[in-house]
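To begin, one chain is listed below as structure tokens, in the form predicted alone.
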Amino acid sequence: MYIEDVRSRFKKHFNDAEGAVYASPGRINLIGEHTDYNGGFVFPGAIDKGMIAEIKPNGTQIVRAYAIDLKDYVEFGLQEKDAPTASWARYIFGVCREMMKRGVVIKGFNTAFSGDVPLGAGMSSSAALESTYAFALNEIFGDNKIDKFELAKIGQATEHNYCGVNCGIMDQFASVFGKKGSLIRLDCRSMEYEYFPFNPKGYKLVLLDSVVKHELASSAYNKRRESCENVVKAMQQLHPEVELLRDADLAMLNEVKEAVSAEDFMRAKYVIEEIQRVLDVCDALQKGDYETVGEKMYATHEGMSKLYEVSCEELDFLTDVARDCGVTDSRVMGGGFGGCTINLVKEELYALFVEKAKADFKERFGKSPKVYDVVISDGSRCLIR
């Protein structure tokens, strides 16, 4: 019915024939959270909910995109001066001019999308998004050209330079490169990457959505980047070949404890130690220990909620009620400042969990939190041609 309904949509507001359709995944990360900017290891995977395009050139030089979940319509231009001024719509617009930039000769369409990624709750709806448009704009303007590498980065660039954020790379890689049945290991520096199975019988992977909403273009986002920044710099003095906190352990931190401020150190103590992290819970994993896994992820909360300070009261209280359920493991999921758990549940304490969580959440904050079953799922693709 999704894909009936963006079709419709198009249709009744272009009246127009049919385009072509296509299809980006939002994400999840096991572990490996505020790693990517640091030149760490993420570990994502992509998930069964995304963002839906229906897309066709209309020979023109101008973009008549239809928001359909926020019944939103836009036109812009596609040079510079054209910038629409709608926060969803700089998302398309930002894409068309990265591809411009790499040679793409982006010509003027209708659009419609819509999405089932929850807005702000940690499963990046805008890479969801951008990956949709990038891909699909690499195929229909650009002859297949672009690698799977370089749409990614066009949606790290749309972010940078048209949306205000200073995000990695992860969101973006794990959309377009999702695979079913798969998390995948990036290695943020290099860029190497290796796909690990992750299908763990008798589990189930839930978000529980805080109903807080994040705004990761906040500066509370870039300031921890700049204080990861501010380490490096502080280290480089004494380890040249420090060039991001990727190359550091916690001796060359502790070395620099005094020339650096508290928060920083804290801001660091955290990201080095959640770069080990992924790469325990990897081997974990091959072991099919997920005790191991729970523990690790368990620990990357605490250090995002007490060290890098990403958390809230609402995400620590879904966390505890976890705990307290014996659930394999709990943390707060994405950049932070709100949005969801991610939680690896033994299916016989599923429902448990989930009827708890809601009951103690809603005593306590007088509103339930949302429930999100997730299934690890493929990435960008062309649905319809």
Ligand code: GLA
Contents of the next structure:
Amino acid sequence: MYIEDVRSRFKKHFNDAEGAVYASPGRINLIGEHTDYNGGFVFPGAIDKGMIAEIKPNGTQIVRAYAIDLKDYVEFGLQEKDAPTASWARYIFGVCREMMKRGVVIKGFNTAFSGDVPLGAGMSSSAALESTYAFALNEIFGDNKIDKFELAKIGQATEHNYCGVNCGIMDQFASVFGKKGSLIRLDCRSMEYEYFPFNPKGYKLVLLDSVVKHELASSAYNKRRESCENVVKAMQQLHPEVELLRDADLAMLNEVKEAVSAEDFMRAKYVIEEIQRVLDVCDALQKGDYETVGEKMYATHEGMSKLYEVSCEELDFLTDVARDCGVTDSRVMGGGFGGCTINLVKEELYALFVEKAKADFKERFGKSPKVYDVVISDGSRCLIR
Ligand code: GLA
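Can you return the structure of this protein in the form predicted in complex with ligand GLA rather than the form predicted alone?
Expanding to the full complex; the earlier chain stays at the top.
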């Protein structure tokens, strides 16, 4: 979907003069999964796929929103009681409400949006939507008074308060702060971040979409977070200074082994190991040592599959194929429970790997995985004022 398409649909739907056009991307994450809400490190980058929205104030107190791809239209007021039921509209409503809570006077507007970031594939289509509106409404109604961190937090709070997902900050952060050609290492405790140019010569980054969508992903996600919090509470008995799993190490975890459930123990073990893996990967990247990066990513997959239990048969299968083909690194990306694997593949292996993954997967599961090449790109922006 291109800008011109969004513009013509907006015009047709609202019979209105042109509004301003904004865009925000989805994201990949090289390593550091389920570490953000534990105060650890993440290593995401924005991608060349995302959401585009046209927006024009309409002089009322009503938002009129058209989801072009879903062919769905919703109107809602801006008070708490006006929350729409359509899940896509709740993202826009939530962003409006969170901005109002921060003192921005939001008024009614007409809007149409479309996206090319696949829904439910682990590339954060919802964060792309939230960031698009947070960025846009800050310009249109807020005199740009809200800073970029707060815009990301508005998206996160929307998930918490209006969509039932107690997510961390990674997706919204990556969508707002993305920079062409760079991954970003974010310390989710201090919120310090650093851009790392990412141009692995001789390698290609490819996502393989298992096309599995987990129905109960948000409650399973929230449950993982609770497990981590349970372990922190147990540790605080011995180490009151521990606020998040970031503050703990494996020795401390072993001390509370008897005090926590076996399941919570496994979850925390994965998180503590994963936080360290991100740092190891940063070191390896600085040396251009992609083989070590690869080893760590496979280890992440193993942890997500066996300890955190957020993988599934289809994703395990895709990483096994990658390993068999000699792919440098491969693992489930994002929250899990379906979605994509992220693969760093030597150029000379690329065609063979993708063909084999497609064929083997089809034979095993009777359907084809989708293949997405991604380019690391810029974050939230205004396309037309
Ligand atoms: C989802 C959440 C993020 C993060 C990842 C897992 O994408 O929105 O905050 O926790 O899962 O790393």
